[in-house]
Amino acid sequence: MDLNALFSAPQFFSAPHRRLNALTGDWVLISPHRTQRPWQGQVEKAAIDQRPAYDPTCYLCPGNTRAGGVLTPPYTSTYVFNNDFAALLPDTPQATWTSKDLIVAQAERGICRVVCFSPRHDLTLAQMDLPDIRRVVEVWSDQYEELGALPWVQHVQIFENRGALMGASNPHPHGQIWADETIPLEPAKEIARCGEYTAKSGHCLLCDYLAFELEAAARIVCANDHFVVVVPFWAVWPFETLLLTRRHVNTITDLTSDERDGLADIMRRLPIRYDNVFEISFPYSMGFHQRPTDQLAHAELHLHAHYYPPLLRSATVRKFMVGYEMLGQPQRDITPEQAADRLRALPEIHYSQRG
């Protein structure tokens, strides 16, 4: 189908319609007629975040004491440690409970780690220098390799919850890594869909999708020589984005030195745009999906990262999954194309540094 005809079709911008998430098989309802001008109305401004570079009460700052009396060392770059309140434990004994195929439970082993991005308490990825973000990329790669090498670990999930709104218990810049004994639900859905697509077409689903987005140019937010950020055609969250490698690679460990530089670059530029939307430290959940560590090749899988930010119209107006969305299917008013236009138009100089 001609792309110009597709994106000039009235139903994509004015009439309710459903869009299929090619990665998961889920549907999202788009209702653009509900808000023809989504940026009207009150827009609250939050105060600029002015945290100190070092906080003596922060258990993630160098030299401070964590829960149980554990001392955080005086680290000067990135710092990784086993989560003091881990959701998964490596010594959980194996067990299964079942009754009439209705009541089923299984024990689950795992390892949960915290990655402090910087010793500075007052920085986010949007404000860190590129060499420092590059070191974070190296830590992610090393941790994926180390944890994935454990014979019982089948999946390594690298992610960041940014901001109290997303459940972050500490504002110090950090992310998490959870290594699971089984492959979690969302990656499992993507693995199944990507495998089906490759079996049918002989192609990588995300390689083909990226080629489509590059030609359409309707939802691209920013890009460099190695990565492209798009608001996916099937986006659910207001400013949801998908970070894709241009080259087909399975894991973060497959990235070349230049590609790792490119990842550091794009992972700074995108959060700057997010912060500039409402001139706040923009909350989001971000995570990588890559090849599981289950000893299978998974040649059909393509390294990518999802960003899920909840803010809708301002620093205080956000999107929740309620009512129809909890009982029926996800729904959004602002089209992915409108969200991409908004993000693409923003500068890549952080609002706190502008005069």
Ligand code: H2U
Second form
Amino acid sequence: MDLNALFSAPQFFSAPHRRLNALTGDWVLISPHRTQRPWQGQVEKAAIDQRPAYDPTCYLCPGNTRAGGVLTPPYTSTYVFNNDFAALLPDTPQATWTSKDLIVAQAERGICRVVCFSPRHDLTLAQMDLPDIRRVVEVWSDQYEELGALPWVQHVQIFENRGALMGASNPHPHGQIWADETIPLEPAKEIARCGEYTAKSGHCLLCDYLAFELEAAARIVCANDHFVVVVPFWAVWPFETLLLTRRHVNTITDLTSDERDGLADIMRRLPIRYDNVFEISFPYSMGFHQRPTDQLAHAELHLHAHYYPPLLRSATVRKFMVGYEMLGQPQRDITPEQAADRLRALPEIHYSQRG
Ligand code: H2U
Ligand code: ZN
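Let me have the form predicted in complex with this ligand next, following on from the form predicted on its own.
Every chain and every other molecule in the complex is listed next, the one we just looked at coming first.
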């Protein structure tokens, strides 16, 4: 059966259907006929993102004192520090509590860090210069290596909350890293699925998925020699994307120098497209999934990043996971193919730079 012909058949796009997330095993319900429904719900004001290059009240600007009283030094490129309000602590004593297989709890050790991407308060990854984003890639690689080398750290989660809508506590360009004693839920699901797929087929799940998307071409957003961005077939968030390495690598530390340049390039171009959707600084949470640092080989794991933006139909109308989604399963109206068409059609010059 020609899958691409099937997917492009009109009834496939117009009828409600569910799609399987091959990476996690979760399902998403797609209701394309619903995009015309009237909207009378909450309308939020568009975020105006005009900031000075230096903000004397910002905890993350060089030379300022943070909330916990620690000085942020006058850094000139990137700056990494232990989160002053860390969710996980390295010296938590080990303990487990169980009762009747019903009540189960475990102490969890960890390390939480904050990574300032730039000393400039007014920038985002979409507006930073390539060599500066490349330095951020280097920091992520070094941090993965350093934290992952700790014998008790099994997983290093690198992520960015961008924008107040995503709960970012500060507009200064920054991300976070949480190193855990156990593998968290989402990567654990992916690791299990990728392992099963490889055991059955002898192939990497994401290498096969990338080959499928390159042939289909329907969900590709942008690409370079080393990376491809797609709206995944099973996307839940309206403009969700998946960033894939073309070469099968397990970790960010495995990337060659050229691939690191390629990652910086794509991590600038994708947020530019996002910002151009509604001509605002587009909120999202993004993060990398890669090999856990649990001393196992995990050769089947394929480095990738997920971008989860919540905005739906304008700068002021976002997607909420409510009702059926909280109680049943995630659902979307605009199809992943429509979202990809829209993202693909956008220019790669940031709206603020256009005359
Ligand atoms: P988010 O914007 O993604 O919430 O990340 C900012 C982190 O920075 C947040 O976890 C930490 C918060 O705990 N932080 C400090 O460590 N010190 C400060 O002075 C302010 C914020
Ligand atoms: Zn700042």
